[in-house]
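First comes one chain, alone, set out as structure tokens in the form predicted on its own.
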Amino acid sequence: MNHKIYIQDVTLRDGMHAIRHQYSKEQIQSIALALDKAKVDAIEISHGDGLAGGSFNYGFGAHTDWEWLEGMKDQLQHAKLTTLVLPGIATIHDLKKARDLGVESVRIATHCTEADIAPQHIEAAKKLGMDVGGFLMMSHMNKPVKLAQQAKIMEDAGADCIYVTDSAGALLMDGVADRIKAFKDILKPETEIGIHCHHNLSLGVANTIVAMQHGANRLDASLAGMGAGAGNAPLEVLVAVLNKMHISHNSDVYQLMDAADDLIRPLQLRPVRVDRETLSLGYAGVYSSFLLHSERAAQKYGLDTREILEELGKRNMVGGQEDMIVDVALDMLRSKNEA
């Protein structure tokens, strides 16, 4: 079954990581309205680590998720209001509260080998009448066939779409193609396939296009690439490429260009770009949101951020283990002093 291209913006969720979750309510509103005017299909809003992610471990937001979401549904004319849930962080109570605030769609995110913790949340979201996506993070850490088996668990629980999520920006184009093909081999024709790419190896847009060419129709991106690490596939660039390819979609490229330059780039305290540290994330296969935590640890203990990221990669650290970064830095400092 063919599905129309569906563009989901993550500037106001994944983009939270780039500014330590400090969007003001006014900034959320102005950016969401610009995206809606440009006719993206969905706008994801929450703490960078999903609903209820504000914590000592992940970082506290300038507002609660409920303050960011309140009133947004009534202002959107085109886009679906969406959010993200990580089982073990957000509860079904949080999911219901988001639904009461007008959230129509949700992605249930797990590590790429832990889809079995998602069914309860997927089933609850379906009972609430929501569009539901399964979000398999750090997809480079699971082989294509095994990843597809995880996707099947989410589909069996009722998910409408399953995402290959390259949280580390570590996948090469063949790796993306192989995972989408594996999904197509095992999932029902009516189940949609999504792609979420980080840009740490400068492949965010290319990988998204490859995924689309092999059957993905839900494409994630963010204005000016706003997101963890080197950011996500830049939305305005992705749409320009889709236009050049004569792919049908709803979004206006010039309005997205304006929003990226006028609204997003002035907010970037640390430029969202490929540099020695963010490139190291993709090279080592490390979770993109580890960047700022690792930079702080490197500065505090006199270490090289790249060496911390490389060590995290060797230890196969995954999302949710941010508190371990300081432990790793202290281990490295101890080894350095003993040498």
Given for the second form:
Amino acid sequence: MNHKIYIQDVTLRDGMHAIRHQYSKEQIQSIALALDKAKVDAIEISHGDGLAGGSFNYGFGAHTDWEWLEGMKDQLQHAKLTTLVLPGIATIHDLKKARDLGVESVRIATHCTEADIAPQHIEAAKKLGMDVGGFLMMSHMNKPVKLAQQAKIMEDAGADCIYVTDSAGALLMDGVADRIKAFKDILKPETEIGIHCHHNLSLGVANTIVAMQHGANRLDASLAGMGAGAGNAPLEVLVAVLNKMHISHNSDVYQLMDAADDLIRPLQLRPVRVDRETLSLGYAGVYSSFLLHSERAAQKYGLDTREILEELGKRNMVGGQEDMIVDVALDMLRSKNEA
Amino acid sequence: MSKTKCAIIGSGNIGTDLMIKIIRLSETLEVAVLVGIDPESDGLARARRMEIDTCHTGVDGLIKMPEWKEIKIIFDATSARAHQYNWDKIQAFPDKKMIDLTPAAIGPYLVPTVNLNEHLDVSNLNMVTCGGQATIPIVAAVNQVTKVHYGEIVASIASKSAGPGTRANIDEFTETTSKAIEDVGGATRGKAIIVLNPAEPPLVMRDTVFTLSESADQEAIRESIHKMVEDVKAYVPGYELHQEVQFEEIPESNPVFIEGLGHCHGLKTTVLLKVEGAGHYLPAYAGNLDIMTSAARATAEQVIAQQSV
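Output the form predicted in complex with the partner chain next; the form predicted on its own has already been displayed.
Every component of the complex follows; first up is the chain already shown.
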């Protein structure tokens, strides 16, 4: 079954990480409207760690999710309003609140081996009449066939689409292809397959294209790559490549280029790019959202960001364990002082 | 003195660990029956090997057993939904006390180091959650020194130590823990986060507590936390402060925006804990089992101690 290409923008969700969840309501509005005008298919809005992510652990937002979402539905002409839920952080209660604010589609995200904490939320979202994606984070940490078995758990619970989510930007092109192929082998033909990349090894667009060539049709991207670590697949670049490949989709490349440069780049607190620190994320296979937290810990305790990131990788920390960054930093400080 | 007889409903990780703890450690409690619903379960097999009576027909089977009359304390280690059913059956027996290890929270929350003596006369006591037992004492320790406006906890547990009940009801963990951070910990607003980590070998349970409180003497807060850690250690030997308490002043000029509270400033306190299990049923990484079962055992023993006075 051939599914239509569906481009989901994550500038206003994953992009939150890049500005410590500090978008103003006005910024959210102007960016969402520009995306809608350029005809992306879906726009995800929430704290970077999903609904209810605002916390000491992940950083408090400038607003609540509800303030960011309120009124957005009525302003969108083309794009679906979507959001993100991480079981363990947000609850079904939060999901219902988002639904009441007009959110039509949601992704339920778990670590790539823990899909069985998601069925409760997937079923609840289906009952609310929502389109549901299952989002298997840190996909590089699970082998293709095993990852596909996790995808199956989400499909069985009712998810319409399952994503290979390369949260650490650590997958190479073969790794993406193998995972999508494994999904194809085991999932029903009507289930859509999605890809969410990070650009830490500069493969954001390439990996997205490889995934598409193997059967993924829901493609995640963000304006100017605005996202955790070195960012996501840059949306305007992805769309330009799709045009050159003569792949049919709805989005307007020039409007996206303008939005990327005029609206997004001026907002970046720290340039979202491949550099020593963000490359280290992809190289060590570390959750991209750890970047700014690790930079802050490095500064506070007089340590090297790259060394903190590498140690987090060695300890097999997964998404959500931001509290362990300070723990690692204090351990490193102690061994440095003892040396 | 003869020991008080108890039954444990639920033969999963928590029920089985609790059974082993009582058999090995308790001077006042005796496990009369381990109750399950699957005769083939590992927990019931373990009980039979330890020469403990078993029942595989749930609470309905239990109340028909000859031992039932003598049982005074029932631990429920099933799930929130099953607890509702079990409690409906058991509350008809006023001589029995229920200690609920599910997140059902029909009865008041009980955290032994904080409010052990407050609810001992109540017939159904709730043990919150593993993450709650590990962290609420710390929130309370800060609140004993200065008003806690906001308490947030992050519990990281090894995937292998999270059974199917926990996995199917993860919202109950976050909701019950958040509420108990407020009700027992004393925070105006509570928030709980749980993360499962599948690393091999499995990682020992970690819990982190963040509080935002009125600014106060940091040394007094530090002392209160250290004392509380010692109190918890008395019944969970593997409970420890993994790092020294961290403080950060959040100035009024650069506040944090907390849902439900608005812009807040004051003192941020960060406490990084590690909870190593005693390795009774699951290996030492499963501190989440130990803290829950040890708290339930401590509570039951206190109930007995009080009744015998």
